[in-house]
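Read the single chain below, which is given as structure tokens and is the form predicted alone.
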Amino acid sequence: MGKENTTASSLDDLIEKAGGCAVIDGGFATQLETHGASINDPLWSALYLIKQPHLVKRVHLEYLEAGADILVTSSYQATIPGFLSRGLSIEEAESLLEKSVTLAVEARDKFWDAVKKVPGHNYNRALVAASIGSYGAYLADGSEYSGNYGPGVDLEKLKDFHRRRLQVLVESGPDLLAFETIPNKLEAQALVELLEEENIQIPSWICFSSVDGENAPSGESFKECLDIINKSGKVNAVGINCAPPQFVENLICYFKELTKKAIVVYPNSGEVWDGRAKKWLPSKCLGDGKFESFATRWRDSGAKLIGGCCRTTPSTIQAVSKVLKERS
């Protein structure tokens, strides 16, 4: 096992408060659909950081009031080149990026002061993770559930392009960064690196994407991509996220072998994104009754931090979270 450092305390903490397990919020362009966002953008929900940061705002405290512990800032598919492409300069997508933290702290704050005053209130004053999508994410073609990433992209690649913007997101002050959707190994190579090299003094967790159940995307064994995790004491916590809930408690029993680290997950709600027609195919979707049961199975084979990830709502962490916090 790796040094673990004082980055922890504040998640640990929150994980302690919550009664051992701590509720992560849910889908994020899901929710801006229903208030009639349209997401189907290369900047994905990052576009609404543009056109109208008060949904943005509004989303965060509809999870919130949901009973969210940490709140997962809308920056998953915001980077630096990214904006660039669409035209504004680096100074504008800096402040973007700025933005999606700052939102999620004033939400957390004036939700937070409301509730403190209330007697007997069921709520922790949540963190604000800030979230670091994959390499695969900015390419916006499915390569995040792939892991292929070409001959062209090396360790130094895969640092040069998340640098930037993690050094921003941290600037912004998130109490926490959610690496996401990490395809394979040596994006999670990159990314211990780069913690690091930048000499964060954050918690942070780092989350893989699974197509099989079984091996990150790329086929490289969860084994391998732990091995690496395992040596940084940068990194507190270690899951999976966007995969299909039915995969996710033999990966959690799996992972528990693997490490001793916190294991985070929050998977989709069972349907399937296909990058390339960019669309949602029909599947078998979990209703928030079974999500819910899913919530406690997950927690009793070992997961500290469970939420929802693409198509779960504010009525599916509200499950969670009432069936989770019953219990503690």
Ligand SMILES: N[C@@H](CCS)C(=O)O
Second form
Amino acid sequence: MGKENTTASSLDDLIEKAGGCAVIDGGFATQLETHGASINDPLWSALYLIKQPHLVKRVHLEYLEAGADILVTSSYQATIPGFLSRGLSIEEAESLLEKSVTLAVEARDKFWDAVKKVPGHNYNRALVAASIGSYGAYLADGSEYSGNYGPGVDLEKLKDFHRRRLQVLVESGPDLLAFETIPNKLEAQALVELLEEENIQIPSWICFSSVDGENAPSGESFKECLDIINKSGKVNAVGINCAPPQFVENLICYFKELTKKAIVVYPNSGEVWDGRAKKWLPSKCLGDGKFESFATRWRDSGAKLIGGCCRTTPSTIQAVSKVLKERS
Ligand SMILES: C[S+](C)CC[C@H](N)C(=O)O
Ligand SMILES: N[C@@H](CCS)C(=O)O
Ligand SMILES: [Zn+2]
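Could you switch over to the form predicted in complex with the named molecule, since the one displayed so far is the form predicted alone?
Everything in the complex follows now, all chains and molecules, and the chain you saw is the first one.
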């Protein structure tokens, strides 16, 4: 059993208000691209915090309209060293991290102020989850799907990498933290230790990627990874993001054997990321209708937080939201 959980209430409340299963938004970067964004860049979607912040907010609003209960911010690949390497100062880098949260909070407040006046509306006041991409996301070499960080990367290096960004994001006032595409056990350990050392008081989830449907990308078992997370009272939910949807139902059942924490799943469309070419390889991907029927099964298997990741769009989330909340 983990330590007593002191941070859960806002997330638990939302899950309850949403009828037992809350809807996460879909691929932020994907919807940016729908609007013509070009993100073949080491900063990936975070480039638009610099280039077109109003587009970041527009994408958040589109996911709210689609029925998302949780917005994941644009900070997945936003890091202080990443911004420094573009010639920005530390102050500018930290202010961009803060902006990633305020843009989502502003979108949430704007949407909620309008919708709460509409009689009979079927929306919840959304929560803002600050995205914290893995070290592999920062490396921008696709290693969030291999877990291979090389011999020079140890626990302290990973904690150093994550610490200041985590502090700045938390100070910016999100409702929760979303650790995304964690590919190995070492990084899970680093995050658990950091949440404790920084005495983080807001809820968080830790999501792993998976390329074989059974293990973390590093080949380490999810049992080893979840044993570490189970010991933390600061992690409220654990799950899978940006893996093929075909893997998810089995992984929910497996995770339910491994943890008492809430289970969170937001897979991608099933396409595969080519880290070298920095593009999605055409492959068998699912339409929104298929995603919708999967979502019902994921809920019935016990997932409490369901959404989409890369290559899913507001129309995917609208379909998921409709089926999970029986919106007409
Ligand atoms: C979730 S992946 C598609 C994000 C982009 C990747 N870290 C890269 O920069 O290649
Ligand atoms: N939430 C991220 C993707 C994580 S794989 C984004 O779309 O920016
Ligand atoms: Zn993704």
